[in-house]
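So this first bit is one chain, no partners, the form predicted alone, shown in structure tokens.
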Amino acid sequence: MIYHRPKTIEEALSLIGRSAWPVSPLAGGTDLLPRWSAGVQDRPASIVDLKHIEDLKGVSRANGDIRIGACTSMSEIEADPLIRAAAPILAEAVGRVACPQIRNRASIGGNLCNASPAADSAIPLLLLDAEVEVATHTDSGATIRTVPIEEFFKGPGATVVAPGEIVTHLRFKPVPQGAFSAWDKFGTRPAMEIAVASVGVAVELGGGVISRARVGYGSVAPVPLRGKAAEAELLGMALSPEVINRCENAAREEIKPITDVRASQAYRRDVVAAMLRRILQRAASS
């Protein structure tokens, strides 16, 4: 196996682009090392290792924007003070991925480009509606293309990232003063296993009724899911028991759970639906 440490964006793209055999990106490999080591997913013949590049790093304002480098760690998003401020919600998903040693290592671009319909960092930044950056090699140096989070994955395991492509930050606008927003998971050991489902809530209310609501679901579907359905019973409402009544109900009919060895479908259902309700309690009584 050939190792590659580049510097650049630009070094990483174009050693990526001309390798003529199976090469990978690697961050912080949480997931890719177990998948080598067991068998599940063939070793490549070279990786590149794109943890040494300065500008995949760190938190900052762009334009008003908060950028985030792909291989910042969970754990350096968690304790963010820009993120704690701008968007509390990601903060605490991001602190609640399996346990410390993992989230020190683990990258956030990484945890996307997994794929996992389950991604803790997904909800959040789906409610945050955030952009995913993609570079790619050109002959003129590396060229972005900018992906709404909504459109990023394309199912298990699957993502808009071309071969030759690669993550390079995340943007989204803060979360405006006096917003409301929530997420929570559910499992039988949640802080080291996949959650069994995961929801979370952004609501906006102007004049005592809501003038934007992002609704989002995890592991309920064959990628992370925005709550189209269920926003609609939200947007121009206040939060009355009716009104969440219809908002779960809603829920319920366009998640799309699998029945498998952690729950089964009906299970999550049900799971789905007392999380949204009691986040929307909260909401509510805020």
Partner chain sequence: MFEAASVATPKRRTKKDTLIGRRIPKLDAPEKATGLARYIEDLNFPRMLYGKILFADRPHARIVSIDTSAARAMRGVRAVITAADINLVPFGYGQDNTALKADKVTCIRDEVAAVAADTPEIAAEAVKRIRVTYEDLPVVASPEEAVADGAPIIHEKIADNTPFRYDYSHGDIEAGVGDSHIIVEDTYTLQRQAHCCLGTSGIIASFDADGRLTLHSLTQVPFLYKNDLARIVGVAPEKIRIIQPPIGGGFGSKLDIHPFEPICIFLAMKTSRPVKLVFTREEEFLATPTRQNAVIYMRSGARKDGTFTFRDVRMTLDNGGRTSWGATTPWIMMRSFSSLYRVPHVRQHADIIYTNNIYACAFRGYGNPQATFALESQIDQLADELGMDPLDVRLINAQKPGETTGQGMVLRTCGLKECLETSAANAGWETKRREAEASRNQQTETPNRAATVRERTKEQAGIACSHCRSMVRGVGMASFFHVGGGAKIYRSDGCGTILKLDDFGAVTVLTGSSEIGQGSETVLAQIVAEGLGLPMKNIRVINNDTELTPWDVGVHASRTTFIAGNSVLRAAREARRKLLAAAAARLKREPDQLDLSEGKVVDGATGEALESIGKIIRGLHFGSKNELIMTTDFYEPPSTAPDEDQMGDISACYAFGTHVAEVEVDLDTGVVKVIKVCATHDVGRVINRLGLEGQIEGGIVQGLGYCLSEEVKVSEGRVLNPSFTDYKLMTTWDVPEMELSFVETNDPAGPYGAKGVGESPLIPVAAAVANAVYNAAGVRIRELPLTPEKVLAHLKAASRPAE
Contents of the next structure:
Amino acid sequence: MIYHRPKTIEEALSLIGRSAWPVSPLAGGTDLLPRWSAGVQDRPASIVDLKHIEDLKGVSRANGDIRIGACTSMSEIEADPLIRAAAPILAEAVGRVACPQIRNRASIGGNLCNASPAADSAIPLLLLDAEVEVATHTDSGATIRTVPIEEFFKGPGATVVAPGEIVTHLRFKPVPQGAFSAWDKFGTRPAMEIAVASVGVAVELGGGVISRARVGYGSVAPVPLRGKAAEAELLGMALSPEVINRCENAAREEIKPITDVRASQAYRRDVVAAMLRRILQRAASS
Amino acid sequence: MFEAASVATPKRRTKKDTLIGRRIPKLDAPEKATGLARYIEDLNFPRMLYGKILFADRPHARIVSIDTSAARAMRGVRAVITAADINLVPFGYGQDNTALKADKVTCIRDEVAAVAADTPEIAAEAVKRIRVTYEDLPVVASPEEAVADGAPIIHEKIADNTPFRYDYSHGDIEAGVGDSHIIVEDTYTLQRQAHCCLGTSGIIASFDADGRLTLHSLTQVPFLYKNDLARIVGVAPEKIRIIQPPIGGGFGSKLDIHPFEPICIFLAMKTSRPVKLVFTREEEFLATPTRQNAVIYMRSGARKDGTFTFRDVRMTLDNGGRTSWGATTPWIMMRSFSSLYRVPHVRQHADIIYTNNIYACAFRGYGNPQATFALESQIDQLADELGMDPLDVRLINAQKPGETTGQGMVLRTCGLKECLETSAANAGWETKRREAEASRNQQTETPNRAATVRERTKEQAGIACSHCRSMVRGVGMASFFHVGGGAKIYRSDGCGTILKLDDFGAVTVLTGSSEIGQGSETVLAQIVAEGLGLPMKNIRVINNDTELTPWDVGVHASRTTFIAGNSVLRAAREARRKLLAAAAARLKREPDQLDLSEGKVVDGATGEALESIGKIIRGLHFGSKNELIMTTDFYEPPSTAPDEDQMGDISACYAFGTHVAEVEVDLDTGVVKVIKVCATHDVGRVINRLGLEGQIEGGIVQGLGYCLSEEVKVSEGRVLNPSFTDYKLMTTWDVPEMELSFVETNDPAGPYGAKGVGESPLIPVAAAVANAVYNAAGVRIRELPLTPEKVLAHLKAASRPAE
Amino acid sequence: MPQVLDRIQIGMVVNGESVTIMAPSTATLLDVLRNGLELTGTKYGCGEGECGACSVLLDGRVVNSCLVLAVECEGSKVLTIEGLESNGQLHPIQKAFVDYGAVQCGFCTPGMIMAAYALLESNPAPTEDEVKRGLEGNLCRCTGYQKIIEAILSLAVRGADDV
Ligand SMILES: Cc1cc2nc3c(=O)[nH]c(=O)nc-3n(C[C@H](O)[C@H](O)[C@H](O)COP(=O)(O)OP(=O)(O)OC[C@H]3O[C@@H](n4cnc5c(N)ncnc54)[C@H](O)[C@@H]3O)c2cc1C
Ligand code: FES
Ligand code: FES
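Starting from the form predicted alone above, please write out the structure of the form predicted in complex with the partner chain.
Next comes the full complex, this chain leading.
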């Protein structure tokens, strides 16, 4: 393996373009290294380590948006005051990834590019209508295209990022004052747990009814899933027990879980329903 | 014999200056906390090679051919061996295993070939290049399949796939049935649990120019191991030396000879170079044995007043494709059935059945966790039928001191009653149970329990707080019975000691017993320090080299504190006698007027210091007598091997205890959270409180893993979850509040009255938790582990209206 | 075929000392510490980030050294268990582990101590839950964690207001 350590996005893109193939961008390595050592994925010929590109790190404000560099670690995001104020569920979700050792290395960009349906940062980003900035190598350096998070995932392990491209940033609008948002993940033990299922809800109220609703589910479909049917049940309604029931049923219908060594399909439906109900009940009382 | 082992604590000595019962940090802890301790994986020798094994990776197949040429051709490969290259001596409890397999594989972990190479990477690559042609045979995936008509025969010699059967009985079951007012029967299903020692298995083998073999090995039974290995690898036992480096966890996993060990020796033989073979975590999951999965059918009865009448047990244990010592666990299981409580009529039948699954071996508790889960679950079911408090039912039937159990075990001391009462009191048993029952009764107004709680609380609290109301709490208890003074399984259950004092009062104790992280080294040092009136820092224990240490049967059956403790105590007492005699001569006093304390000879009456121990020894050494103080001892416990009917007093004493668990069950998701465990153990006497607490806490949490989440999942002979990602160990968040109490029954046979406790704390945990889940949520789950998914399925089944 | 020949020179500061080593590009930090530098206090327990036995501090943050490539550490500071002891004196965390009975087989201990070190560096007065969170990635099969948690809590600096 040949190891490269670019300092700028342009340099990274150009290195990816010119190095011996296959080339792999490397961020925290917490997805890549276990796969290499377990032999489920061959080591690439070249690695381009993105961690030393200043521009890819940290949280900032940009034109009223919150902007996170792709190489920002879960620990940094969790502790970041801007994130805690503007998107508390993102802070919570990344704070529940694995353990300190992993959170210190794992990047949010890696979490998205790895495209596991269980990626913990994905659901909060779906609720936030986040956008992903993807950089492509051009003669002049780099061009950036912006992809809505909902369109980002293409299947387990697959995204819209083409070979040669990298994700540079994520951006989203801060959650407005008074909005409710919550996220929870279910595992069979409290820590070190890849989600059996996860659920996030964001609702804004106007005139006593819900004016904006976002629901998202993790680990219950080939990609982190937006809960459009559940959202439809909420929109324009007050959070009554009947609405919560209907929303729960819609969720059971629209998720497409599988049975694997961690849980059965039916059980995933049950825990999604239970988590969703609890979150909505909390929303109703807040 | 008992007198010989008990010690007369000098009358004058006050509580505070005895070391017994104190909190003594482990002697090897600084070495480990600094990272200086060298485990097997940390040891390297000049010119050392790395061994790697090719496993069959198919459950049942005939080996047609093996082509090792590509592997042999690799640069850096020093040896490639298959069954054709070695002595094929059968070994293992069923004599059905060989180091490498010659013509047939019977489980995925069967060892087929092995490589020694210059680096681990080359060895791994070479193994991949070995081509084996197999002819697959039908897979026997379960004991049911194995005993079905026309099932494939797994080992030629055993046509019915049932290599071992165990029968035990006392009394007359039919009479017991006739005597019963109430009878309960049920079937309990137990899973495979992996030891998950944090340090993976490994060995280093090297031969010297004389053909002497030195093994750095993790075995917990070095002396038996040496003899067995000698036969397997064809080296005379006196030419084998076993050195045991610190070990990253044992829990029973190192009781057998595992094929990787002779394989490594064969590689060293072939290459005439030291060879190291250490498993990866995945290999550890796939190629080391587990706790045996079992199906236990149990039927038992009681009279109206709660006295037990009979217990009838039939068990099937999945032996897997080969037999290890794990096949003998029914031998311990029957003892809980027969002797934890008084039962006049008991019968047990166990079948050990070959399948093409991975195989099982000894694991902390040795079958007893499985047995106790069935037994203590069923006692709660009986109590339920009787309309009695489970505590009362247990108290009525609990064994008492002085009794001889139905199986002939003599309970010279027995603190079971105190254990039951103490744990119950600590847990607030009555109140908590009543509260749980009251809320359950409210729920049972409609059959839909889970839903009702939700609805009811929704009305009460508005929907706001209902999420916390779908949590219900309850308490449950379980006790255990286990050997506490060794177990006479082998011809000798003894342990030897050599003890010597240097000129300055420093003691070296050579003991045959091994330290596997359980803290025995510290306890033994403490016993010697106490016996000789020397500070702990003066005592050095050597326990890991068969060339130096005298014989011991091994670390198992919770025996080390008891057996090795007695042996070092007797050696220390003999040294003490010699010291006092020398001191008396020098100080012109009678030996019984003197005592030893804090490195000094003191006046027995006043405690006044008279002379340093070092001076006395030097006087003896360099004075006219020219003597050294060195003593030896071999302690054989006063137990008897069981007779053909399994009757007999197999241990010098027996340990008892009770755990009460308090749980919270989430009715929506099935999650069981253990909030508190109150554990009371009859330990005879507390020697090292710190070490003892550590053993018990560790055992409880291991037991919680067994109960809640741990399971090696096997399908069609293949392991589905060979990693920590999907084999769920408890983490820091899972630790409940633990309230520990000790009942000190001062067993006359124990060193300072102590009994062995190593295995006990794991044994009753699962049953206590399952009983608590029943108390909380009204569902009786007879199958471990209690995963959220399984618990929720039971909750749903219970809430479906009865037909 | 393992690329034994493709070795890269890596410079880093380990336990305060500058070191330069040659390692294969595929080597992890764990490999280099254990095999290259003979710092065997850092343990291999799983090689996939699940057990924490290989925990070290990398530029001040606790990481699983099995999930870091050695080449990534060029120019970095690494602190291992061997770097805690000074002048033959146990570090207070090491001492607490010894005194509180937090060590049994000891295999998890170096990793536990490094995780505890990182926790106490960033939060000198952790609550019990914060301790549990700080160690959630470190498995121990022997102790049941209780004594480990107690050892670390004994070091928590308690201000007057949080008594
Ligand atoms: C023990 C353990 C526990 C875990 N627990 C969780 C958990 O609870 N929740 C969870 O969500 N995840 C979990 N993970 C998975 C993993 O930690 C996360 O997915 C992490 O965020 C990945 O980020 P990374 O920076 O380490 O990615 P890397 O491993 O560096 O990269 C992952 C993939 O993304 C690509 N990539 C990385 N950055 C970019 C970029 N900027 N542009 C383009 N491609 C890029 C890489 O080429 C690679 O294909 C766990 C992993 C382990 C080992
Ligand atoms: S060895 Fe690195 S986490 Fe287990
Ligand atoms: S002390 Fe053995 S794993 Fe923790």
